[in-house]
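Shown here is one chain on its own, the form predicted alone, set out as structure tokens.
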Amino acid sequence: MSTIGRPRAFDEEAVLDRATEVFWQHGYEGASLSALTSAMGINRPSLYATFGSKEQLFQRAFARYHETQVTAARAALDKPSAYAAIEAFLRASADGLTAADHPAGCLSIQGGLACSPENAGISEILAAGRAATEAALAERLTRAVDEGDLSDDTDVRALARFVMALSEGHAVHAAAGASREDLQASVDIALRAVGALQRR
């Protein structure tokens, strides 16, 4: 009997979310096809038919994850001052990294910070996602300088990199078991440095 036109017997978005968790916990290279298909509740032919390959599955999973992260970052960057934007960004990040409804840490870090040469494309995809967030931060901080919120001599690229480095470092610590309170305490210290850059 022909199967053309027959609807898939699974929710594609739901199985993609399950695959995301496997990649998040084990990284791209550590996520075996057996672990992926088991978590997704589908067989290998269905995985290949729907997503094409393991790499394409990861790309779909990361795109979905990154879209959620970008939405949260944009909400933070809409705050009325640079200080408020950075605080909202870092506090939301700390909360997200330690949330109970997904693995601790960040898919962007755990997914493939270190990959073998044949999988270098995965690391590049993740790095591009982080760079896009850093660029959005730098753009918001540039506006803060133009509006007189930050001092004219503020190095906005370095400040954006500082914020991202703290957030990414928090991801590593969260994955190793650091608590939300631990991360928020680091945010408190970082905000003192940010406050010093505000125009008086």
The other form holds:
Number of protein chains: 2
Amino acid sequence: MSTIGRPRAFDEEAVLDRATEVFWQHGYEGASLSALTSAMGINRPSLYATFGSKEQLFQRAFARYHETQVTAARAALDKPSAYAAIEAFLRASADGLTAADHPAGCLSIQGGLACSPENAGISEILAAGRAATEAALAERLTRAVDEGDLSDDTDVRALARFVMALSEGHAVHAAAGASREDLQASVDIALRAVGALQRR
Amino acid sequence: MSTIGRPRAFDEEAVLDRATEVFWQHGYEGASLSALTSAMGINRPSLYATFGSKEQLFQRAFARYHETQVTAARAALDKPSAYAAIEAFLRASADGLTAADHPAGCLSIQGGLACSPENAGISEILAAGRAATEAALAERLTRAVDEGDLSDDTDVRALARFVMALSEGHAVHAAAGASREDLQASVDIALRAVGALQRR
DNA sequence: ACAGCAGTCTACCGCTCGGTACAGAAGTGA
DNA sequence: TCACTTCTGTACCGAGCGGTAGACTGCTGT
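Swap state to the form predicted in complex with a further copy of the same chain from the form predicted alone:
Below: every chain and molecule of the assembly, starting with the one above.
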């Protein structure tokens, strides 16, 4: 298929990554179109022709972010035991939240926990993403119960929620400037709880 | 002192509470002046004459919120043992985050984790408030170490951060609709970690 | 009674927001 | 070469933002 007409002067995924960073730092509502286009190095009509609207751009950015995040999380969940899976999840999360190659914290949290009423959909998209991660975690823990790795009376939903909540709290801390070591020390403590469960 | 001139037609603290709820639900930037004045039952000039600006109104709202929150937290920290203090803190936090008489979640989180660059000060104010709570927690735990209630090698800063992070994660969950019972079940798990520390 | 003060109300300010019309530029196919 | 298609750039749109001017209202002190 030949491309007829004037070719694009930018790479779609590259500018999407730049947009993601702006959303990540300032949230959906805090990221103005001027800030976005400036960071992306394109102008408004190009943005609208390529992505449709600010909201659709955000959805693309979040989908991409979540996909890579879930990939990393999936790797953690493949560990052989529930304890190892949770540890890997929390350690990778703490690392990712404080990595130097992107903004601190987590787009799922920074993006728009609270929004003006007309952007309530953004909060819901983010919440759905977090819920999906939590569900994947719960599924892994259910398997651990089935395999006898966790005792039968383990409250799997609560454990998954605990791990997610801690990870989200770490995201809040990371956005406020906490270091990797700060978060990992907190993970150390959390793992005592998980260890206590496993020894049953 | 006599009040000369026309008297106010509203109670300052009452309308401040209404404003707090709007900020709590929609965040600083998501709360428009129209939404605020409508909820407060006053009009713009009255708001500006009384509170100065949107930002000052937010600061008043947050100060009031934080004061009452800290009062509740202080009560938890007065418990005789570190374990009891942490448990009371997390239980009260979970209750408060899901109480029916105000919006779900926590103003310190909902208010504006991410902001547009010109409102970066809001994020900082909120972060400072959370840091103050964490510091109070750390201070209480330091005392517990001094009293032999926690072992000497306890990482007090990490433990305080762990508790705060979990509480903040619960705030995220509460804002997304988690119930009191959901959060308390997560607290149950967290307390195993604290118990493991205390048994040393 | 009435002057003077402080609060209220309507209507507006400049500005930025997300989004777009339209002209020109950069390619393709004949 | 030139019609055709598609992207780029400027300049703009209506709407809503935070904030305010100025007329009006209700109360107090003399």
